[in-house]
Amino acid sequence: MVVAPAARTWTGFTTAVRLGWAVSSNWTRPALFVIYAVLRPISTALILVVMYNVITGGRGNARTYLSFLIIGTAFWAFVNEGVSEFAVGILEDRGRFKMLKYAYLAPLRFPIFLVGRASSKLTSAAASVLIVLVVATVGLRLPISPLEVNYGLLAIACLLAFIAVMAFSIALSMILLAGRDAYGYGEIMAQVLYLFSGAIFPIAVLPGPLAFLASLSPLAYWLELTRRAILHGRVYEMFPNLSDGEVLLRLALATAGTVALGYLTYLWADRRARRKGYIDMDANF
């Protein structure tokens, strides 16, 4: 009696990461969509590289930088599908596939839907993160060795900020339920986090007050914890005062604030959506 309950979940969570990559992929071909999701994260990192290098104009301590900016392009594949692409996977669920009632009415619980939708965006995330850094490392030339990585390190920050990212996401897309026409909404959402996390250029080259709120983010100690993990004090460092874990011990306790606040709001969304008919409402799409 106890084995059922659990098998019937994870039966549930398998199909959901299963869906979840099915609609990613619009229901194409593997090989073709293998074939796009290499070729996209690699042309977002050449854009930054081409941007950067125009700017700069080669001045600077260039290696540096670069080795920053491109870890923290790599890394947020994971923000932004974990943000954007979910977001307008439970928007597409309603609007366009009008599933998202049922997916409430089914045996399983809808938590556990959205955690195996969002686990089915980040799965996809890690190959374009990987796909990045060994373009970067081969082309760009940057000091990653796969031999020197503190993959311990490297693991549990991902691992926190995946949960992070998780609440946020399931939290947002329960909110944007109540817009009739909210698609894109979770683009944006991502492309404000983008400015805020430390992704392309410190936060402490934001003013005062935008610099604190973005200290409060698991995000920005996510990345540089990366970037530890893999340059070892070779790339500029947001945090250069704090020990790895302290600043670990910032991340833990960011991502311990975000999920209970996640999980407040998306409480409150939960049942505003069951009481205003959010869930089956028609929608624009």
Contents of the next structure:
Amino acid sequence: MVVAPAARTWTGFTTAVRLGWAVSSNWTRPALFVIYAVLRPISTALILVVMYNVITGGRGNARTYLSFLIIGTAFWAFVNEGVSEFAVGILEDRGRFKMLKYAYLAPLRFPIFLVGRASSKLTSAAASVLIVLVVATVGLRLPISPLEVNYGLLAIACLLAFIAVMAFSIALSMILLAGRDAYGYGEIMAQVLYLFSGAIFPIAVLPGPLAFLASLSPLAYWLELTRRAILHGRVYEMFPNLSDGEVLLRLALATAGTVALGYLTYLWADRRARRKGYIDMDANF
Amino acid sequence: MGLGRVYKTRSETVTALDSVDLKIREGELFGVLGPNGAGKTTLIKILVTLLLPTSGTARVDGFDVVTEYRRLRPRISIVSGGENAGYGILKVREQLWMFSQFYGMPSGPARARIDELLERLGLADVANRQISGLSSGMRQKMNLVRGLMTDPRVLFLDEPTVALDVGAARDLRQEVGRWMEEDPTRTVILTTHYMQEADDLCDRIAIVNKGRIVIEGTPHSLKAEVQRDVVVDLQLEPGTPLLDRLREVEGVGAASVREEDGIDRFSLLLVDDGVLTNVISTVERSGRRVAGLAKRQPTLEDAFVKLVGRSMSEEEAN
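Form predicted together with the partner chain structure, per the form predicted on its own context:
Then the entire complex follows, led off by the chain already shown.
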């Protein structure tokens, strides 16, 4: 029986999703995992909220900044989980399970395997976004109304950001694979991006060159559109002079740039890993 | 052809493969025999597209390993020994099925094939057991199932029986033989440093040492290299080191030694029986006592010692 290439790719992808879920969610009992998945994003958001309230004392336009902070933090889970899970997955498969070379040599395209392998964490990240937004709406009286959300804009922005994060994460994973002892760098990279993408403060407050670099990243435009789609007019805007369409155009261009750069980086890192013999290297994990 | 691989670090340059020329025929079980560090695994890694060569070219099943690796990968499979591979949290059948999906196998036939191979390798009882609960022998058998289930055109076995007990190693060898019998066009490339394994399994063998092919041929033809020599096992009680002095005796083609149960067991290749007198004289002058002496048929180990000048264990220690 012959299976069509597209069907084979889809089956391979869904199997990688299943593998990722089995490996990343099985470190504890299911009940504990759910508690962890719920409590972690809420606690992260609440810590920032408390810090913010203490520092501002509720003065001035504190509510619009609070909304800015919460939405940025909530959606950041996608980037954090995506970037770090890609990196952990690839290094774990190589160093701990010793299975990376077998997955790498399989006919399924390796980036598709990587995306599938990390998808379980992206799913739990999606859940954590919802949880944080619900808690913020109910507990912190964030003015979110499900009927007023611009779902079309939100979906397009999230799709483009998802593509950009995938491209970035795949490239980063391969860079880590092409290095020797790379464990932990995925999380570090996620934290660096955290500071340069407008998740917790506007990129305009960064020093000039850093603000320019941040303006090239699709993440700042994605978070801006996300905030506008959910709380248009009731949230601090990073790009008040740009319309939604203009921000979307910048997001699309930055995403295209990230995908192109990510692809070139992937090719370079893949070749370097094969040249150095790092794909099946005995590495510390 | 002319396959080479050099590893460079800041402090040194190591030549793992040095202009290797090798032609392996379809349907052959070809052995790459050599001590640890000889370059066997480097060769395999290049042939399965995990590693790029620094010079030369290689084709597997007609495809260039550097430029046509995407087309080649679905046609090959590799099973490595001694690495304890597996997602411990998964069950045996579950992991195998997942990899069948990464190879694009239809799910139903894949499950049937997996069950068939698990049965043949004596793993049917542990098919639903977590991989973390398997012994290393069972894990290696499971990895062999993964390697066989996709029916590759060329199967690479990299030291598949290393660190396995006798029974598990025998099962693995048997299954590889049976798998090849099923389809005479299937090809297996086996690396090993076990002489007996190479002798028992392989149609042809290449002896590799220090990144070079020393000799290539059938096990029979390699043993014929020492057929004209007189092969003697000389057992001596402990005493002063004697290997170098025995090698200097005129007419001794090659000599190696291994210690077993407190006795030094020398293997000597002599050009004729008459050399034995000089050997015994050398032993007597050293003050060491002879515990046993016997002539025997040559083995691949003898061929290796004659061709390389030292035993495989000496090469590894070096």
